[in-house]
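In structure tokens, one chain follows: the form predicted alone.
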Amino acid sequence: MHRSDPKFQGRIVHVNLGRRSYPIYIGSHILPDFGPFFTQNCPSKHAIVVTDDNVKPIYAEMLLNSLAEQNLESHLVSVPPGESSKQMAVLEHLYDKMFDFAAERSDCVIALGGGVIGDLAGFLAATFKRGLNFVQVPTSLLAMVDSSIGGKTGINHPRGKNMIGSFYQPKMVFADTDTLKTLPPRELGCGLAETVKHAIIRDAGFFATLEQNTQAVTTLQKNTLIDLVERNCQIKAAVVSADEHEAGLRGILNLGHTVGHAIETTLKNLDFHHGEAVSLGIVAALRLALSRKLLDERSAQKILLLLQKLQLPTHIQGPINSADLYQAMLQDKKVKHGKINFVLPTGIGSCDFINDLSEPEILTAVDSLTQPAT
């Protein structure tokens, strides 16, 4: 198990699953020496980079470098940026060129970019030869605080998102904060929508440390990123190791995403972005606490107020068909017996899942969404 690393310089945290236990490197300006590390964790010789053409000019080069330099052959392939490139075409793209580079069982598939390369790239993994190697290089927010821990990979259907995928863990992560120096606002705001979400569910602490910070955060800050890292990963690294494949306690992790999922599958006009989504999903969930009075309204405003301040959405500009939304919540991976299962806070800290709203209850907080948060 990787307990501690002397040669490691930056931050490191554990996703401990027994034999597929991982660790999670955190730093900055650490991408260059990711050589090592990945022969130290990963005991292939040849890896398939997997990036898109946005992170492709950036940092694949600076990658590609390291593995040379540790005598490890590599191939690269790009794939157009965005959530589009979450498809079953393009998926099939890259099983070809796995046929083309002679993939082997013993080979690694490296995610290099955000979640949208993360989730893809590790089904690719998961799949191709009924599974290789697989190692995520996160280089957005999003990617580094939720999405390329904890094993989720997949592809979007066009009737639900991430509905085709697997449990599928890395052999490690490794998170350079640096690269979060060329993301656009608009992504950085998608990572800390998580961040939120994870402060809410976990630890009142931490969102007391949002608020302060805000401003250090979303200027990049570095030791400020490394803390907000660390600390994302440690939550949840906790409940991944808890409960790997989402019986129970990984539930939590869902807060926002029942509504939020539902909007990017329904409002494609209106562009939402994954964090985005999860933003309102969170409003909307702190609406059916209030009316459920699970939660107190001072808490509900904190809530708000921080997610105003990291210039997160809480409502969506003009009319939208809320019946809409309520049929692709049905479709929900979480759906049991019918009934949608809802993560609702039940304070700054914590939160219970909820199984009875009524189908006039969850309309009402969706409609609610059109409104001005206040």
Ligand code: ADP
Contents of the next structure:
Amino acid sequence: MHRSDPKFQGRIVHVNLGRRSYPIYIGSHILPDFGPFFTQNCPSKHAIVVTDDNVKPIYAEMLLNSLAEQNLESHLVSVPPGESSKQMAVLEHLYDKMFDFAAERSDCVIALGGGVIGDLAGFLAATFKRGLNFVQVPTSLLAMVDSSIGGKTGINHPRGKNMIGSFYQPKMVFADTDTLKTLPPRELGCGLAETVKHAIIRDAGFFATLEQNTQAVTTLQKNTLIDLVERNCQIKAAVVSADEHEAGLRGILNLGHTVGHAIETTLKNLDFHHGEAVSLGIVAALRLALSRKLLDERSAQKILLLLQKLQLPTHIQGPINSADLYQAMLQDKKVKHGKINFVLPTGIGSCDFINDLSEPEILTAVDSLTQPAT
Ligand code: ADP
Ligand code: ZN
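Here we have the form predicted alone; I need the corresponding form predicted in complex with the ligand.
The complete assembly is shown below, putting the previous chain first.
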């Protein structure tokens, strides 16, 4: 490290993407010290901070103060919280604001918030004046362990989630785990579903650590959280570094998402949040893996138990129309030549792509979600 570099009291994970490589800073109560790390990683002198109306009153001032301490100019714009802000009308409003703020290509868009803000602000940064600098300050667990890493940005289209977007890497990610103290518990669960996903696909040791620490995780023990975010980032960074644009390997991150996305789009009345739908999608993947004898019963039980201990849903109460869900799966971005490409666990810490599952096999697995998991 250069002598004048600020000292960082926390963990740093590097995302290796050649010239587009960047660091992820992880620590407790690091937001007040954001400014020096920003200047170290991003040449911009003017920042446009994009946040939402829940996060703004809690964290915006802290971030703006730390920028001001470095003599950086900044502007703040806030949008309504929730997935509905990932739409064209909100993006147009943000483009207008960029003109109001006289934003230039050398400036930086900073996303301060959960995954919605990261996706929206990232796409703003990728497209305004053909792209300006971008930095992520994730404040939800889901954003810290998943969506802020890897450069996926975008908005929804009335006919499909995340259908308009681009790959656009940030200059750095800065995750203060203390911000999770104000995160609603249900949102914490969403990040935990992606955490379990990462452990299943890549890391049996991490899975065992999670099994032993469910209490410490759900009660937000400081060091447990830092370890958890760091391990997630290492796993996701390794996958993304190997396959930035999802030509192959990166697809393993879709474990639980094929059925999960279909649940989100089809069962709107049940109001599952993303991570909850992913938890159910993981259960469906377990059932498919069991029926194909790719996974042993004991591992499947362990995964179910961990999801339950983390208070994630493992079954759907009430009837569902599995044919509707199947139709939604066929609309998925990952469908190739009409074949649904599933990621199925082959053990704890390993998985495989399976693309020859028949419609009846998939319908049976989806229908099984209405049975309480035992
Ligand atoms: P996600 O991060 O799960 O993709 P969102 O960006 O919609 O999705 O964030 C989930 C919800 O949590 C939103 O209502 C957002 O305003 C809120 N939120 C995000 N971070 C925090 C935080 N640190 N404290 C309180 N609320 C937060
Ligand atoms: Zn996800």
